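The chain that follows stands alone, in the form predicted alone, written as structure tokens.
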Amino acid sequence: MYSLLKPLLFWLDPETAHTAVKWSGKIIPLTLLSSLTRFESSRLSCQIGATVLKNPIGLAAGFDKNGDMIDFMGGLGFGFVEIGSVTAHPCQGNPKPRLFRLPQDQSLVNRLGLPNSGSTAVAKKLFHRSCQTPFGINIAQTPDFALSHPKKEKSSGIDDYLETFAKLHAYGAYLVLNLSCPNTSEGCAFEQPKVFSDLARQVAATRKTLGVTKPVLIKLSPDLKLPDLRKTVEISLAQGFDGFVLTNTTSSRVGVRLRSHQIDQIGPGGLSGKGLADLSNQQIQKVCEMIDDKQMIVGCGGIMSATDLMTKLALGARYFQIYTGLVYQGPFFIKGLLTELDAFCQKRGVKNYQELVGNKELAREIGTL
């Protein structure tokens, strides 16, 4: 079905495909789209903080900016949704285009700049809403150029954080630190070990204040060298955070075959999918080495099949996050990669998933050692 659909799709400008599946959510009942997607076994159920999951799987920060297809999403099987980022005032991201197609690699590159409708509103929306999917929270510091009107004051990217902390905190399952984005001018300012203390130091004190109790994870980049990649997770697990989503999309290009004048034509932005699988695996790998098994680990970047999936669950993901592969692999990309996690643990005789997080036998056994 999705190779009848996929060409018509790939023929509209990728933001304009993102707004049509995004209609198409209010239109197509969310009882048959899960009767054809779902796939739920016990071998896979977990649970993130005191939520319980039906699946490790989740929706990447970046599709469901403001929390208007969370339910959607869990009728294409997904387990969880994360939304966002949000960012403390209404953004209109950077100027269009600015999200692009790189079917050779099956990646995308993208700058959009964080369009999203601001922690009031979102808080507002989901004050109303009542999801059956569960869901996280994905936090980052609203760009320069979202505060250009003359009657905002910009206030420093910390205290920018904390508005959005607090206005969010009480909503979804956990919520994210967004440290890096390569789509806006800030960057990845709050990831340099000095600027983050800060940050986590007076993060802590605002959870600890509003009595937060779920899981709050620090999203980074797999440009993040490892000095600084080092000191930035002693600073989290100092600080009492709860694990890490690995990795935000890379400002590199190494992974992917464009030519030099087709890199220059694209322009800036982050790039995810396949081309990012690699960064992305080395740095759940490091990770790992720092952390103890009270830190949970989100593998996030170029999962395009079950291969890839495994990968970073044997490097020591014990939850996932797509987006690119979604776009190239279709609707029913999260109910094949379950079907055949879930076959994979049955054919082993192992229980749960989770048995697996970080086996050295199952690396072996793809390759990945």
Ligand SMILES: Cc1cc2nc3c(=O)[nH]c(=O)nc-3n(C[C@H](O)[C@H](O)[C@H](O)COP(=O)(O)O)c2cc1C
Second form
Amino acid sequence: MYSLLKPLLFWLDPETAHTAVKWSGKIIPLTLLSSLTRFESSRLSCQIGATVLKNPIGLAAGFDKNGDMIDFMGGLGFGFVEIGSVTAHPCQGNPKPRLFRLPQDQSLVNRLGLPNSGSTAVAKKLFHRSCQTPFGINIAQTPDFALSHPKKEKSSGIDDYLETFAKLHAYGAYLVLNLSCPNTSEGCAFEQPKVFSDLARQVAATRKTLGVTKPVLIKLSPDLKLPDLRKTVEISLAQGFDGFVLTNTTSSRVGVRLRSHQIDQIGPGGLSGKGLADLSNQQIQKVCEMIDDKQMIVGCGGIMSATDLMTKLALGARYFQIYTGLVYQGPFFIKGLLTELDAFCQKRGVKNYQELVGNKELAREIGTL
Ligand SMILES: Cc1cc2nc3c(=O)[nH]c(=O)nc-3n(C[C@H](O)[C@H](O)[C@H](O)COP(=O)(O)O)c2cc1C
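Please give the other form, namely the form predicted in complex with the ligand, since only the form predicted alone has been shown so far.
Then the entire complex follows, led off by the chain already shown.
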């Protein structure tokens, strides 16, 4: 069915196609959708903190920035949805065009720049709505705050995160601090360990004051080099954070076959999808060597097939997130992945997929070690 719909969606510019999908979520009855796309098996159930998930595949941040589509995405088979990035103040994002398809590489380049309706509006929405699908909230710093709010004093980036954290901590199954926003001028500041150290300390203190027991994760860039990555992980562990979302998009273009003039034509932005997978996997592998199994890894970046997902599982990811794969493979993609993962567990006599997290034998079989 998606093979019929995809040419039409791909004929539209990417942001219009996204809006069309969003509207279809309001029209298509959830029960009909679920009956076509859902797949359930006890072999795939798991927990994030105290929240039970039907399966470990989540929608990555950026698709449902304001939490408008949580149950629709649950209807597509996702076990959880990460909303956001939400920033303290509303944000328009960068000028269009800012989202590009690279079909030959099954990748996207985006420089959206965190458009979202801001923490107050999102908190209000979540307060008035009860969702059946578990969700997490991804928090980032308001970009170009001084430019978009010239009359207000410049926000310290840390205050900005703390404000959103305080407004949204009561909602959802987990929270994520997004340190890696390659498409905003301030977006990478917190990737410097010194700057992150202050943020981490203050968020940890606020978390304690507010009594937040749900998991708080850190989302990192695939471009963070080993010394800074090591320091960032050390700081996160010292401040009691619960794990990592690995990874955000990459500023590099090493994973794509585009010619340099095509790269120049598109301009800057974060690359996602197939062209990101290797970089993302390398980051998972490195971080897994620095942590123990008390911390959780959400593997995100270039999952376009069940083998891609199992690669991340074998490397040490307990949960998985997808954005670009959904754009290229369509609404039955999640059901397909779940069916294959379940069959794989059954064949190996595994009662729950979590027995395979970080399984070296599996990694060797898939060829990742
Ligand atoms: C259009 C677009 C917008 C995104 N916006 C955000 C965002 O607001 N916050 C965030 O943490 N990640 C954002 N991401 C990154 C995704 O959450 C994910 O980390 C990345 O796309 C890699 O996964 P994928 O290869 O499955 O797409 C965005 C990705 C895309 C393609």
